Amino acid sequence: MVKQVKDEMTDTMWGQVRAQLEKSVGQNNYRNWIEPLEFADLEGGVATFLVPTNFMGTWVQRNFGEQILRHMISAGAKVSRLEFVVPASAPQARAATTGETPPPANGNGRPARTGGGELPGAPLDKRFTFDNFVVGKPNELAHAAARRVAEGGPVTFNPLFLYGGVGLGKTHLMHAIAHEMQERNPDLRVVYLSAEQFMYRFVQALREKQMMDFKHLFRSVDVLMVDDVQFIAGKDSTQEEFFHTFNALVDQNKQIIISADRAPGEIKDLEERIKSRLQCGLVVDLHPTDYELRLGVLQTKVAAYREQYPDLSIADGVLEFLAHRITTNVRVLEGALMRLFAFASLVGGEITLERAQECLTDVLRASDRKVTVEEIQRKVAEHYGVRFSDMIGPKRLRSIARPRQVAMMLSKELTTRSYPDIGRRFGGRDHSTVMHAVKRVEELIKSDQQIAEDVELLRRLLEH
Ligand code: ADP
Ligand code: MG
């Protein structure tokens, strides 16, 4: 009896949450990914859903997990984790349990018909638009290039190759291009998919003897975007097929957009001819975030969140603190914010600096800044106006030796490197040289005001 009442409550809650999700993920995503979820139960903070395939569960978790969690919490559910379960009788569990190739994402979670002429892409995240992309120094070039390509018109850079570390906005920019192109010309056949999905499609076509359809399908698109292309390195037949698809499209003057976690030349086990093809267009990188960009991202996301939840209150200085301390990437930054939002909606009241620190202890610890010896050498060289190469070179002039000693002392203080290790990094010097330098600078700090100030300033620069 009690259980039944509880079930009805949770069902209503899920009904509400679905309505919210429909608004926040968009019609298409909603129909493809949210509607098929069957809410099973909520116990011990874990909400369980039945899904038709493992692939779908993973996809929903990865792409919509945070949003689902957030909406559930706002609807009053005591939930901290989602689980997706394929019922034992589901016919496709075969592919998932053998573990090899999950069915490709074609927007409905079912294996795609390669012959049907439907577009072979993955769904686009409707939040990943140019409007939602915060531009700063580290990504301005990539952003400008993406904008240019999105304008359509004659194909000038082909391919556009975006690369950079994880969580810096590659996927976001690619989706933004797709949205924009689709908006400008709804008839355009724009296909976005990950290299992994490209491979699944290819393997599936081989298995089902539908290579002709596969080739035809990929050669008939107007714009092809392949995300995380480093994935196909070492996968020879997939590379081969990719290469042919790529060439066929370039020959037809169709735009291609590729992303990877590093520059084309640096992807190991990628065929030379593919590397050089990839380098033919425009290659731009997304740099690691800087403080201004991080703060900009945080402010933008808070403003967007406030539109839905006007009660959110964050104390002055909290965002600045986070931008300072979480220096990894935008994804981690967003994750931290989501946690704060969930926390705020649970406990109510203002998010103070103290609460933020408490709620994010682990994230903050993981992002504790680790300075490298090389960074220290660069900063010190810059400060004293000497060349970086002199830091590790043999010159013994006082004007160079002194900065070098300061850099050695800071290396000992700010990194976990040993004396011999530091010596090696300063052009193969002996550990006793480093020990001497550390002692000398420590003495000087006491007697020489100028040195004391220099060291203090450098220390502060490096600790941020
Ligand atoms: P990548 O594909 O490079 O690993 P993503 O594009 O998936 O990174 O970005 C990770 C998350 O950070 C996404 O939610 C994305 O919206 C967000 N993000 C990254 N860069 C920016 C930016 N400049 N402005 C706003 N959001 C960003
Ligand atoms: Mg990505």
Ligand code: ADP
Contents of the next structure:
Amino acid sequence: MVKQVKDEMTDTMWGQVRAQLEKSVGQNNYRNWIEPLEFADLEGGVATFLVPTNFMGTWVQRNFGEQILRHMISAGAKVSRLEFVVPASAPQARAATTGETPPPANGNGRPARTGGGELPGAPLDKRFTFDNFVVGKPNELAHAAARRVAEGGPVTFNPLFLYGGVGLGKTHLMHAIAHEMQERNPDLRVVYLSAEQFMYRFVQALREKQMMDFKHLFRSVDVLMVDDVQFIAGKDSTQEEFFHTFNALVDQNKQIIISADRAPGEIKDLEERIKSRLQCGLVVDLHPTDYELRLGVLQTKVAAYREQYPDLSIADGVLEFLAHRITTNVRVLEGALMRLFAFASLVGGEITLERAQECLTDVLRASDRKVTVEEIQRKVAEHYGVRFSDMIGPKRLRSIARPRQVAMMLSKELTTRSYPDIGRRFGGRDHSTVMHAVKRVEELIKSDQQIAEDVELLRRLLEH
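Okay, that's the form predicted together with the named molecule, but what's the structure of the form predicted on its own?
Next comes a single chain, given without company.
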């Protein structure tokens, strides 16, 4: 009788937790990942759940574990750890050994149509579509290539390799491609997952002696998308299987889309044959954001937020200030803006420049990058292969004068120094010399592609 009462209490608690999770994780994630969980037991601080597959248990633990734990504690449960178990006698136990997993949710909230068998992928984020991807000069080529691939038709870039630093839009573009492909052709077998998940599935298949099922699943897709491929570097067995999967799909003329944090040739401990394969397609760099792109991202976010909260008021100059000061990456920028939204909803009133500075003190301090004139001089001298002493010396040879002008222009752009101050740091030159250099380089950037590329590269090196 005591156990029955206890079971009823825990069942009621889990019902409350499920209701909270449905609100916090969204309908798509709830339907695909929370609803299939079966609460089994709570003993010794360990909450045990029955899951259809090992992969699903791992995914839920990694992505929703903290939320589940938090909601359970809020509901009064004495729990410190979650455990996910695949019951040997469960009707779906076959999925645990064949490697099948719950279907990933697509952009419309319905499971992806996969034909024969479910795909071993991760769920797509419904926010990451082409419609809300802000295009600017640093990412326009990557965006155009992603659009072309998403349209389907003959495979032209195989693989499409997107690379760049954190928060520059690689994952957004990959999700957008998957959404677009599934929208155009719901029967297309599209699988998106991280390199880490590919490795996990491979190790699981090895352990459970189900390699044939693993090979069949991954080699029967129409489109394979692997995020953060740098994580398989140094993992010899995983690289071997990835290489064979890659070759099998290319031979079938199936589309492959890969992302990483650096170019294929720069990924340490990645096998040469894989580097070679990855470089066979279109390799596109997502550059660090420029001011215009950052401002565009902020304006887009504000417009979307105002649709829900029309009373939101932001003073003139705030967005421009944020776009100028927070240059690390888009995620930090969006996080700062969301903090301001939360502040405005809690406190009320207009988001002024003064309020923004107070609210984002830590973010602004972390984003400050103090570049010195000397650092610019050394970096430019190194880039052009000239001596630092010549950079500030009297020589007027073209091979020295042009790098000197570039260094002056960057000094004016990236530091707060005045023209006379910059002139003094370049061997005591007059402020008019610096002004002429800045104007000349700005003109050359528009007409000379090599100068434009040099300046952009140096700017990126100095800002990050």
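Remember, it's a predicted structure, so these values are computed and weren't measured experimentally. Rigid core: the largest C-alpha set superposing within 1.5 Å between the two forms. Positions refer to the first chain, counted from 1.
Superposition of the core reveals a Cα shift of less than 2 Å for residue 185 between these two forms.
Once the cores line up, the CA of residue 74 ends up 2 angstroms or more apart between these two forms.
With the core held fixed, residue 229 shows a CA shift below 2 Å between these two forms. With both forms fitted on their core, the C-alpha atom of residue 376 sits 2.7 Å from where it sits in the other form; this compares the forms between these two forms.
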